[in-house]
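For reference, the chain that follows is the form predicted on its own, supplied as structure tokens.
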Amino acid sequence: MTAKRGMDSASRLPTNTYLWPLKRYTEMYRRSLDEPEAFWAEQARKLDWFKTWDRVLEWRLPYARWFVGGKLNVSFQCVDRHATTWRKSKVAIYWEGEPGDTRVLSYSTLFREVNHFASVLKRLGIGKGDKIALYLPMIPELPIFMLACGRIGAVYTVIFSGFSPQAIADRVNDTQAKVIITADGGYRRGKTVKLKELTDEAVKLCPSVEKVVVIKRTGEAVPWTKGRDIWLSSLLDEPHEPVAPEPVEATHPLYILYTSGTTGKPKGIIHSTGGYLVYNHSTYQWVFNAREESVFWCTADVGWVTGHSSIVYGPLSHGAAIVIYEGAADYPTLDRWWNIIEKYGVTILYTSPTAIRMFMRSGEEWLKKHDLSSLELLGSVGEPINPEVWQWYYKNVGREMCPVVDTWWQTETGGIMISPAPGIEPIPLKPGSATLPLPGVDAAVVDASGKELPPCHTGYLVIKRPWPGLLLDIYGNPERYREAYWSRFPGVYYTGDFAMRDEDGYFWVLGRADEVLKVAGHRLGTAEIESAVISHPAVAEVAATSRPDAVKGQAIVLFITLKEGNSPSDALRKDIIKHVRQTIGPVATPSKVYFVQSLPKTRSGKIMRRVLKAVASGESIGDITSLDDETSVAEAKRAYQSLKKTQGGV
């Protein structure tokens, strides 16, 4: 058995990147799925536990309950086991502000940060399984209050800081959270972030708020409401006793994360402590291959699923040195990531494809101008990323030399669930496919009956049984997250997403099922569609989406941006449509194309489609609050109108 896909296009990658057969990977594998809880116990014993396990796995359909009787507790295994070793002296954070300040923590600077943060939260009455809400820039307060929260059994929700008062109330009044943690500001492309106006805007819808705490970090004048308002630096100044770890069931809530909203209403996820722990520490080590002395950035915001297991609990449970920085990838030019990269000597760079093609589109110049020798792997997270712009990342920024880890995984699955595993084998890359199932993951691609397909036939991407990176639930509604995850195919945990598997057993993930276009009677996937333009070397980036068609029942429209040296045009735009029709073939064509210079898209990166199919379609655009930039949203409408006026589509 061969790779065959996308095959050629890697053939630059190093010799002793191939081995097939797959011997240790496979055999892992096996094992998992034969003996599940006995792979997952060895997992776990990897960790430092309070009390072993009673039962490894509890599963009563859809619940699944892991390490059932165990206690654990999140900040000793990411700190206190490390401050008492010879890490204590080891860098744990490099921060880098986007005014340029910078901060290095040692794991033993953690450790004190973290205790003293601790009994500030002890201070303020909340406990075990009191609720709090986080509103903060990418600053290092941010983690350190997370592991706090560990520390002492609280709940915590990380609320993204791009988001409005009304979204903020409503996430608080979901947990019914006593403490917001905010700071009186932010830096985002060069300015202020007013986070403690929004905070108190939001505050007068949630009654439940007893206390605002607030961090200094722009040193900007701020609201103030007494008795309710209080400085972290003053509760800092005051004495405070070392804070025990506190041993919580392995089964007790860590945090409540909500969905990015670009899709309806956010649903409060719910994510244990134990089985949790036990997913990202294991899969760190098989994705990243991670060494003692590596330097891993993940881009992400800690606002998300990815910064909470890739920033924060799977690397610094193995006593990683990570890199967090507070601003965007451009600013104040292009080469910011690039000189961070060289900076600190990263090894390993996590990051989006939006991200990747927003540098495509400029050229390498950007990327000529810094040393990036130290990058030993990159990787892929967020959405598919297009065969084109992994063999771009792969050839400029890692040199030829890194391979790329397409990861696949969701704020549900807790971690990474489909990827490239080098730490357990090096596996042959096929650009554009996220590869093979991690182990414990026992992925399929059905119909819809449930039928599972043979190779090479698209369908709904399931599970087919529980992992410790499951979900527990849905925050307060037990009967969505049923409706949500295990009622479309019962007895399967439903993705959401459509995907295909190959005749090498590897999956191409093609995008969300709700994005499936049905044009004539045929499905195309979102994924393959972009796919098809962005190989076009005009176009740096694009979303495709649709609108009502009363022939068809869905056209094609694109909405796209052009490289460096590229002008919109009537001629282009033919051309755009006449290499799809060729790439895909005819039943693929699009009915209209928009030229735009950027794409709405959320701070994680990921092209917010329900928003251009909203501007295709003439509907209302709903609730926009976790934009990176409205003013693309504007583009998106003015450049439907032109069009529209000119009659320039096809």
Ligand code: WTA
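Residue numbers count along the first chain shown, from 1. Note that the coordinates shown come from a computational prediction; the quantities given were computed from them, not determined experimentally. Each form is matched to the other, and the largest set of C-alpha atoms that superpose within 1.5 Å is called the rigid core. Compared with the form predicted together with the ligand:
- Comparing the forms between the two forms on their rigid core, the Cα displacement of Q43 stays under 2 Å.
- Residue displacement note: F559 has its CA displaced by at least 2 Å between the two forms (rigid core superposed).
- Once both forms are overlaid on the rigid core, the distance between the two CA positions of H308 between the two forms is under 2 angstroms.
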Second form
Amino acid sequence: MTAKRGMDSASRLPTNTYLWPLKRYTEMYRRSLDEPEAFWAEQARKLDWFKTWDRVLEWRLPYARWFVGGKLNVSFQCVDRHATTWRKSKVAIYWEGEPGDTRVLSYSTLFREVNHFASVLKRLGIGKGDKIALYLPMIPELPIFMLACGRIGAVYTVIFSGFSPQAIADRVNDTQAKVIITADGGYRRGKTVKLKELTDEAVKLCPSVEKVVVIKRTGEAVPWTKGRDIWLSSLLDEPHEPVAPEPVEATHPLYILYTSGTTGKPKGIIHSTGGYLVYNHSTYQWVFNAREESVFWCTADVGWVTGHSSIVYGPLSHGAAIVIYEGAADYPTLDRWWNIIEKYGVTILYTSPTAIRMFMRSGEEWLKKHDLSSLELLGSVGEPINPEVWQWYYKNVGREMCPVVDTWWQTETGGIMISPAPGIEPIPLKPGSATLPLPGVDAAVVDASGKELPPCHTGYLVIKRPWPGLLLDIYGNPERYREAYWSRFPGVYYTGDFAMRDEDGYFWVLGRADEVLKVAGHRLGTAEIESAVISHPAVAEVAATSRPDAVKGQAIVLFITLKEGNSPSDALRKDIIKHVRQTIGPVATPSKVYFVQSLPKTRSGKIMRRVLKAVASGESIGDITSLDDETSVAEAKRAYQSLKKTQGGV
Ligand code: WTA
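Switch from the form predicted on its own, shown above, to the form predicted together with the ligand and output its structure.
Now the full complex is given, and it begins with the chain already shown.
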């Protein structure tokens, strides 16, 4: 840490400047790097273990195995542990459906339900190590099934309920799941999403699936395949007994979560039980500074990693009260969230810059209708937060009284890595910076050769040693694991992000350095989008790129050449957009489609994406040539000009 006293920027800081220098944080951070094993063992002891580990860390590059020999159970940590104390009558989940229906689950109710669902899984023949897929709306049954899987050691994958049949099938086929758990439908902006129909479409492509369990949510009629489909309610009606939590090895996989990378195929990120839980238990406390009476609301969808770590495992392992809301933020009106905060007395709000930008656009009057005085802390995750958006959030949502924790992390990191940690010690905040690495996180900014850069230089963000939340592997693809994270800079973990570290040691994460987009905080690989587009019969070649978007951060732009016999038209453009929505899902809806005669390529035939990105963003070619040293300036200019001509300027 290079934190210094009395830096100039301190005068611009909104809170807590008087606490500098950071004594507690600095000591803890130093110790976490000097004596990592002792440090993490201390953290791990805060959980209940059926058997203590033999070794804290086995590190054989690129695989880290934490708490080897230790045995624990995730549902025991998140439920039983609380259901046997006074917390049994404490609220675990305040749930609100989009139509306005509500459910409140205490820890003892959650305990009963997790047991009940675990018995259902067992009756379906699911046991330790078996894979199941969860394709569900944001209803309480989703976290209950996640915990029920953990109870018996089954490995689940949550498939985001906004995904379409092809995306579901890709994930199910990769895991070879035998059972899919879905619902008749879910609510979105007053309409229903027909999840069962989408599941049926997907299952046609999934030979491994034997059973489809259906939860009744909307009550609409659904197609039914006899012998394969089962209502959850009929399974729950059968006699059942409590299910003892299965002690699993700390290194036993808890779940697989698919995320986009730089190829067309999503990566199945495998997280462990022990290391992952220890990491999320610790970081939840450090970052959110939660108290027993806190009401924690993470607005993410459970389909993304934030929903796993920050809705389920971090908070519930602490016995926290959480809020889960099923639907859209602007339904029926733009004050739905503020209404929820007031209604449940939310104290910690954790959301995305995209959501904040949407509210910022719609004006403050929606906020003013509600009493938000319960809020004590605000969080942001998923994409860089622009300083003006940060300020708006701080001022209008937080009444200039709540610290804003800008948390940087990834699906692969399992938990928050760089963030203010008021639970350790409040620090001066800088809008737009995720601030300092959490204890145990040895973060650095390096140049293309892997050399650490001096302050205020932009480079690649890397993590120089393993931490307990690090993914175990990529499911079924260890070569890709090595290649994606450990080969760009040998021996250190490559994040794929650009970052800058300032003179105070604060990190500024600037965005992706690879071909991964963040659209409304959702991670999408350009290659994945391209492979969806190319499956349209009229498309010959495609390049997907992005342009800045005032609300979503980035918006998808496609450059397409057509097969002979097809000509550009508005109808074709709409059809291609529809095709992408049907293949991946509405999250991948392209915002612009350009038909071009040819795509700019290097002599070796590589599509010059940076040229396309500059064109899509309306930037000048001068800004981009230096970025791509494989590309000659003349070549780039020529491509840029011809592209500009074909599409009549962007
Ligand atoms: C980006 C989400 C800037 C980053 C938890 C990262 C951020 C990717 C931040 C991971 C932040 C996430 N500031 N950028 N606070 N948080 N990112 O896997 O590019 O969906 O690599 O995990 O989101 O996205 P993922």
